[in-house]
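Okay, so here's just one chain, in structure tokens, the form predicted alone.
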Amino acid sequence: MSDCLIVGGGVIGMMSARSLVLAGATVTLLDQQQCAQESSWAGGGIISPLYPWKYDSLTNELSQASQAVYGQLCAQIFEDTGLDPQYLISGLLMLDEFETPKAKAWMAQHQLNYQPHQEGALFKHIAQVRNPRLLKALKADIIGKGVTIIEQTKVEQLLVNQHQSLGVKTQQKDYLSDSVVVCSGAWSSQWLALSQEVFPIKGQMIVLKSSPNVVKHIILDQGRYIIPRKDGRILVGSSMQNVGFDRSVDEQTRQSLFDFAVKRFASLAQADIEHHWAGFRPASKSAQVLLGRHADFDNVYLNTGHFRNGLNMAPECAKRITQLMTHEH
């Protein structure tokens, strides 16, 4: 029996596990498939909301606090595991919306400046990680720190006694714990009743094989982005579809993403599309992150519903859940 049972092995679940085990808890993490194969893996790895003024104050607060520690966190994980998350301050070049009244007011309030660029606004401080590598490193890190990971284990429901959770029921067996943290992303509402339902929003992406320095900064335009990796690969995303758990990809979206990249960098017309995939962002009906104690259970905590911002909010979300749990117990 663990002090804490975490359901979901994406970046939110693994960061929460890392934070809790460092605080002295014994932690078991369950994932219905393999850790880090869903939304955390499928996204772009930008450590910032795309258009921060479009989000609520909590999302920005969590993101900004995470941005401040991400570089040091990645360096520590690299040192502890020998696996490089490829944290890179590449800057973000925004081509649209930065001159809207809402954007200007938000930047003035947060004392955020950009560098004027011939094509738009360059936010020089924005960083990225190569998220599949971060997730691989994070998994090795928490295993090394004593977290028990159990994969291919789907949670069916909470085990409940009045207003207390005793643990969770899975297809294989029951797992007992003093507390449960829900980090199941788009699947959270499938096994747990939540006051604000969490549901999937599909996004499709492609990766191009190119050369280093063809694209120097993250490019953001019309809600889509182009992300240069250190080795010259270029990530292009992302579509937005409310179609449930339909993982299919389509040629029309693939071509649209490719055309989006080529329109801005003509040399990419010769680049090969190496991979095309889809992932499920965990959206909530309230359009806000669910972070805190469950309304109906004293020892069940929520860390889900992050939509497009799970990776960029993960360190601070994990910190706050840990503070809440260790303060209450």
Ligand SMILES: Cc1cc2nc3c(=O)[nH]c(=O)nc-3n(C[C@H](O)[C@H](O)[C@H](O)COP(=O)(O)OP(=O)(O)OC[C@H]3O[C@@H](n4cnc5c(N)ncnc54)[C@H](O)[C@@H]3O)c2cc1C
Given for the second form:
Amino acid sequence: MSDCLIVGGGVIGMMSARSLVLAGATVTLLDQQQCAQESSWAGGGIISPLYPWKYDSLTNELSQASQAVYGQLCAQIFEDTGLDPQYLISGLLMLDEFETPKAKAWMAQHQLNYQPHQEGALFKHIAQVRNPRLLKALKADIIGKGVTIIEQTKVEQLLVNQHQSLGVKTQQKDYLSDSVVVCSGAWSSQWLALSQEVFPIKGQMIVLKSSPNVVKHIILDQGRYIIPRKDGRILVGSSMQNVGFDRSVDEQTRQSLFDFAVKRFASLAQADIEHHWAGFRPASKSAQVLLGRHADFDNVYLNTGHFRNGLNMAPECAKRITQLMTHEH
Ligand SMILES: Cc1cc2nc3c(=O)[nH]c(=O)nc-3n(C[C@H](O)[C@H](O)[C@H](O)COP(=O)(O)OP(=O)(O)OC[C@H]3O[C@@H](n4cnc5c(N)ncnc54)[C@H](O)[C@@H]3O)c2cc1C
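In place of the form predicted alone, output the structure of the form predicted together with the named molecule.
Every component of the complex follows; first up is the chain already shown.
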């Protein structure tokens, strides 16, 4: 019997596990495959919504609170595990949208300043993490802090008694717990009925092998971005496709992402595409994160539906779900 069962081992599940175990809970985390293989791995790792004024106030609130602690959190995880999530304040150079009336009004209201740049607006404070490394470090960190991780274990349904959950049923056996936290990303609605359905929006991305400093800042233009990693690798993303759980990648998207990068940095025409992949963003029907108690069950909590912002909102979402759960028990 666990105080708390977490279903899903992406950034949301693992950050929730970290926060709950630090608050004194006994935590078991289940994943249907290995942790850290899905959206949180596939994403770009930009620690900000792309165009904040296009998002609701809750998304921005969760993101801003997370941005304030991300650097310190990564440093702590690095210290505790020896694995570096490569948190980097690389700044973001936005080439479009920043002069629209909506953007100007939002920036004035939030006292957000940018540095004028010959090609656009430089948001110097925006950071990135190397998300696959963050996940590797997080996994080691939570194991070290006492979280039990059980992989290759697919949760099929909640075990319930009226308005209480008793735990979950998996393909192998039942797991009993005082509470359940749903962190199953794009798959959340596949095993649990939710008032707002969660569904996948596929995103394709490529990574180019280049040299450090070819690209200095994250570049954002017309919803697409170029992310320079410390070692010279350059991520280019991403597509937005509502095609269910179709994981295939296509030549047309690969070429258009490559062309987008080369149009800005001609030298990248010589760069090899090392890898091309797709991931499933957890979108929700309400276009809002599902964060809080399940409407039908007293001891089931939701932390899902983060769509394009799960990496940047994760620390504050984990904190809030922990506060809610520890105040209620
Ligand atoms: C191409 C792309 C680029 C992105 N770029 C960014 C970015 O720059 N910044 C940003 O903030 N966000 C970005 N995102 C979004 C971000 O990746 C997601 O919002 C975030 O990863 C969601 O985290 P998660 O832990 O909920 O989901 P996931 O990482 O998908 O984890 C869910 C986990 O639940 C497990 N699971 C599902 N169902 C079950 C079950 N029944 N039983 C057991 N386990 C189960 C899965 O195996 C998986 O491990 C991007 C996403 C994509 C696809």
